[in-house]
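Just the one chain here, the form predicted alone, laid out as structure tokens.
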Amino acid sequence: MALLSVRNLSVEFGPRDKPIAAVANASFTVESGQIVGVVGESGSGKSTMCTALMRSLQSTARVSGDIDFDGKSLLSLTLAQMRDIRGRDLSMILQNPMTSLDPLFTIGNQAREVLRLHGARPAATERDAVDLLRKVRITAPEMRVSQYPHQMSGGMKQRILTAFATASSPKLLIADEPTTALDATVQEEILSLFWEIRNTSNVAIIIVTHDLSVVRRISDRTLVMYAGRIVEAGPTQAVFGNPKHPYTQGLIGSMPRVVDGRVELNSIPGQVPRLDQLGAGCAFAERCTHATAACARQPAYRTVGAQHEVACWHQDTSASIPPFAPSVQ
């Protein structure tokens, strides 16, 4: 049985007679100890979908479908019941580490509060805070607990947020854009940290990002989203090595690569459509070079390989894709 099973999850905003679907009929599973990457352009619904999993969307959002987590239907729980799960069994690292820490309190003060709040250490001491920072390889943790967020680098803040999110040993960790605004060296350190956390605690991790290289290197499975829909899902090696959806092919083809000693850059023509202007058919049709009259209808999911699905009428279209790169070790 999967740790997380999401079926036909939809998130709508706006008037009911003209709803704007930020997420439409998303279905996927996450196993214990599995790393799942969610990738797509800005505005594709990645963060909205994951915030819906946490039941943290604003009250104006209308959420439907089913979210089964560890045997519990999250959408049927009361807010009080959800608070008992959120932060303890189900945890999330928010998108911007620069603004996610309270600037008025020291790192140690905030660490102790996290430990107390989630029951990891009801009477948390400074030594507990130091141990928490040490677990995510913060240098000189004895000194850092007395410092304030503005005295930390972006990479340190990301490590601290990761420490807070994993303090109660959650079963599922959601990381929203965990490597944004970090330089390449720090990105590698953060990814290695996630890999280490997964291997030592068997926590499942969902990583949300627009950076294909992050998903390609660390995730076991990949979900590709476009205009609120999951258009392709499968083992990362299959999705990157043999992508079936033209959008996935375009994303991978737009990654910089060296050809005959020169850096080659490609792009997907057109723009992501506005969600309030989507028609009944495939949202990618206007940008797709393979579109036909069939694309005026919404494509159903089709199995194209072992645990590999795609929502496209032209999933057999092939493209020349760079070889798959190994994961972070």
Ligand SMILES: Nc1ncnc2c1ncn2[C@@H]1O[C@H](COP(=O)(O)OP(=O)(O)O)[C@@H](O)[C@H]1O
Contents of the next structure:
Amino acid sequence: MALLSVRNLSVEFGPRDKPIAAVANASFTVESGQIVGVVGESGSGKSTMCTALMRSLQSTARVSGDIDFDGKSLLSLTLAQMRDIRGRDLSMILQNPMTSLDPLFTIGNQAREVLRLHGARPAATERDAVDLLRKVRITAPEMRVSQYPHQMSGGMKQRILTAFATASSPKLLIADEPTTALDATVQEEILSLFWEIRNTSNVAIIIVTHDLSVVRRISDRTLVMYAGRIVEAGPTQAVFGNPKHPYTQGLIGSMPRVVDGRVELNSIPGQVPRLDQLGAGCAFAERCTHATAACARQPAYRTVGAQHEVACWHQDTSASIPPFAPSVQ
Ligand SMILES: Nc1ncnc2c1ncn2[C@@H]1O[C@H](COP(=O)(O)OP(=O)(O)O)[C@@H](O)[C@H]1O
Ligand SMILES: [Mg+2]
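Structure of the form predicted in complex with the named molecule, please, following the form predicted alone?
And the full complex, kicking off with our chain again.
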């Protein structure tokens, strides 16, 4: 059974008669030890979906569907039960490492607090804090524990947050844009750290980013989101090597590439539609060169390869295609 199984997850904001569907009918699974990348332009619902998985959305959000995690149905747990899972089996690294550490306390203090909260070490010592930092390969951890966040680089802070988020040996780690604020070299280091943590602990990781190159290198599976919907999902190699949705094709086509020593940038013409102005059909249709009258209806998911599904009417339907069901592996 999958570690995480999400079925028809929807998140709505705003008035009930004119709702904003930030996430619409998302279904996917994550296996133990799997790295799943979630990509899509800003505003496509990536953060909302992750926050819904943690059940950390503000109370005005209306969440429906099923989230099965480690044999539990998360949406039916009490908040107290959910708190217990959050930060233990299910952990999240937030988007902005600059604001997630407390500026008033030393790194050592904060590390000990994390260890205490996880119950890993009720009386965590400075030595435990040093060990925690060493796990994420912070150099000179003995010195670092007595320093404050402002004395650290962005990359080091992200390493520390990764150490904190994995201190409880979670089964699933959700990282929302963990490298966005970092320069390219440091981004590489953080990605190899994730890779290493997965390989040594078998934690599953959902990594959210608008940077496709990150997902291409690190993830086993890729989910592509557009206007709140997962429009394509598949093994990373298939999604990048044989993208089926015109949006995925556009995203990949707009990845920066070096041509004759110059960086070439293309972008998909048009803009992400406003979520309060979506019609009933495919939200990408107005930017899509393949759009036809069929796109006035919401596309069904079609299987286009092994564990590879796409929501687009303009796919080869010559093969007999089973209706979409969450991937079973
Ligand atoms: N609290 C909220 N109230 C109303 N709309 C929201 C709220 N949070 C998110 N949204 C809507 O959800 C959309 C998706 O946001 P988000 O999940 O942050 O996207 P991403 O992480 O992909 O950039 C936003 O464009 C916004 O319209
Ligand atoms: Mg986001």
